[in-house]
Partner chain sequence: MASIELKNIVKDFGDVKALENLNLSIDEGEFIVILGPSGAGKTTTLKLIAGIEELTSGQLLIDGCDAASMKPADRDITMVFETYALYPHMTVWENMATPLRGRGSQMDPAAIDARVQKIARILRMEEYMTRLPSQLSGGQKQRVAMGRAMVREPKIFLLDEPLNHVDAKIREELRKELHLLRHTIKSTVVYVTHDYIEALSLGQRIAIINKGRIEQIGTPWDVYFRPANLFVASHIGQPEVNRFVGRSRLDGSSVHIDFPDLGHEIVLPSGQFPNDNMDGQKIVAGLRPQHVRLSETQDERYQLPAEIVIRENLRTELDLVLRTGKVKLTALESPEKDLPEGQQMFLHLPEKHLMFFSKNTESRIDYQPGN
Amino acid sequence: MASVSLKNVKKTYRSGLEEVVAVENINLDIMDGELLVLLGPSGCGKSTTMRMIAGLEKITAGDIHINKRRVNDLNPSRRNIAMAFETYALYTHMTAAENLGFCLRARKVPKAEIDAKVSKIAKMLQLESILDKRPSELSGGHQQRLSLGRALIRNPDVFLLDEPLSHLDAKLRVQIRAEIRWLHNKLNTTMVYVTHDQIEALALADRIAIMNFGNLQQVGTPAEVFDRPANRYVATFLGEPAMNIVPGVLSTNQGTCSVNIIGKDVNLSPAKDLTSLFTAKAPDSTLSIGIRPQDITLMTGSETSADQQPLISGIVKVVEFIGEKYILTTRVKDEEIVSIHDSINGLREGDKAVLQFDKRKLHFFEDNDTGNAIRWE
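Will you show this chain by itself, using the form predicted alone?
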């Protein structure tokens, strides 16, 4: 096991006369035994970051330490890392047992020791029954476990997984995801896991590092990045369906604070301590307001709210039934609000819907390019 530290790590490429920045000054500390997920859309720099840790990409600037040892100039074989690739990278002419033991044979490990380790890993990953089969004879799940096992057999300091579930069907992804989490708990090995799937990240990670355009946006536990996003990008990237973002105007009157949300004035003062919000934003200033779909209630009857929660009405545009839940897309003036409900009381497209926002769950963001969160508690 080992810790991993990235200090001001940068990666640039040359494209003709232009310099393209792939990763911009990343500072990230991965703790010993932690499962950290690098999360972001395609092209955000997450795989490049992993490849720099592995030594497959040369860094342009900064330092990388593994187990407190600077590894900038060490080739991959001397970093004691193991990597499982998106494409499995199995040797098609070898059996599963031969694939598992290949790296040990390359190191001239005695045959008896190789056989013992292959047997141990195969038992751990439930591969005993397919050890004599070649990759072409295996299911996607077995191939993925074989790829993981081939990396694990080296007993690495750091285990790197580059989108290992992207080729599996939905049911198998859930199964293998649980196995990876179980495997991490059992081995307590430092793991860095790259994915663009935010559900995968939330389910697997001890901490998540969210990236966009080569920049690190936020690092925290799944609960921290979900409940307290650092900016508008993180807020909308995490969650399915995504957080609703609408424009708002902040105002104050005789010591109370309210915000106008899609034409509705909502008194915020009883809900939170707003001292920081007063100091962060001047009265009558614009901001972006976020509310997650699960924090919106579908009302029935008259448009009244005993607890003074904001009520907003609109016309149902789309109804989606996803098994146990309904997803409503409601048109409110020029905005579309997505909400999740256990029941929709027979509502159909074109019907009027009255939605109640939980004002204790509102998120506020700067109304500019950064979209940084405004903390109000």
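May I ask for the structure of the form predicted together with the partner chain now, the form predicted alone having been displayed?
Excluded here are partners and other molecules; the one chain stands alone.
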């Protein structure tokens, strides 16, 4: 077990005459025993970051410490790190047991000790019944578990996993995901897990580090990054369907604070921390407003708005039935609002829909390129 710390770590490549920044000045402290997920789209620098921790990529600037030891110049083999890849490179000519024990044999560990360790790991990963089989005779799930087992048997300080589930089908992915989580709870090994799949990140992580364009966007628990995203990028990357982002205009009128959202004045006055927002911003400043599709209720028409929650109405453009739920895309003025509902009372494309959103669950972002979140309570 070990902590991992990245201080001002930077990675640039030379591509022809140009210098390309893969990872920009990253600062990240991974705690001892933590399962940290590096999440982001392809090309965001998450795999590069992991490979720098492993020592497979040289860092351009900064410091990496593992267990408080500076490892910048240490070979991968001397960092006591294990890595499992997207494709599990198992030795096809060896049985499962031989695969598990391979690296211990290579280190000349006594046979009795190897056998004991192999059977312990096999028991933990429920591989006992297939120890005599070769990889080609195993299911995808067993192969993946075997690959995890082979990495874990060395008792590494840090366990790195690079998209280990992306080649598995949906059903197996869910199963192995739960097993990785279970394994982590049991071993308490520090794990760094790279993925582009936000669901995987939310399901697995103690904390998530979200990256984009080589920059760290936010680090936090799944609840923090989902409920209090640091910026518009994080807000729209997490959650499916994606968070709606619509323009809003601040207005202060006789001491009340309100925001105009797609032509609708929404009074936010009881909110405590809004004062800061309204003092920092001139009246009539524009903001980006975020509304999660799950936080929108479809009104059937007969009821009145509860708790004076704002209503907006528009014309339904798309109705998508996706099984238990329906996704509605509603045109409100020039904006399209996506919402998700258990039932839609026979609503069809072209009909008028009245949507109610929960103003306590609105998200506010700066109306600029970075789109930093504006906090309020």
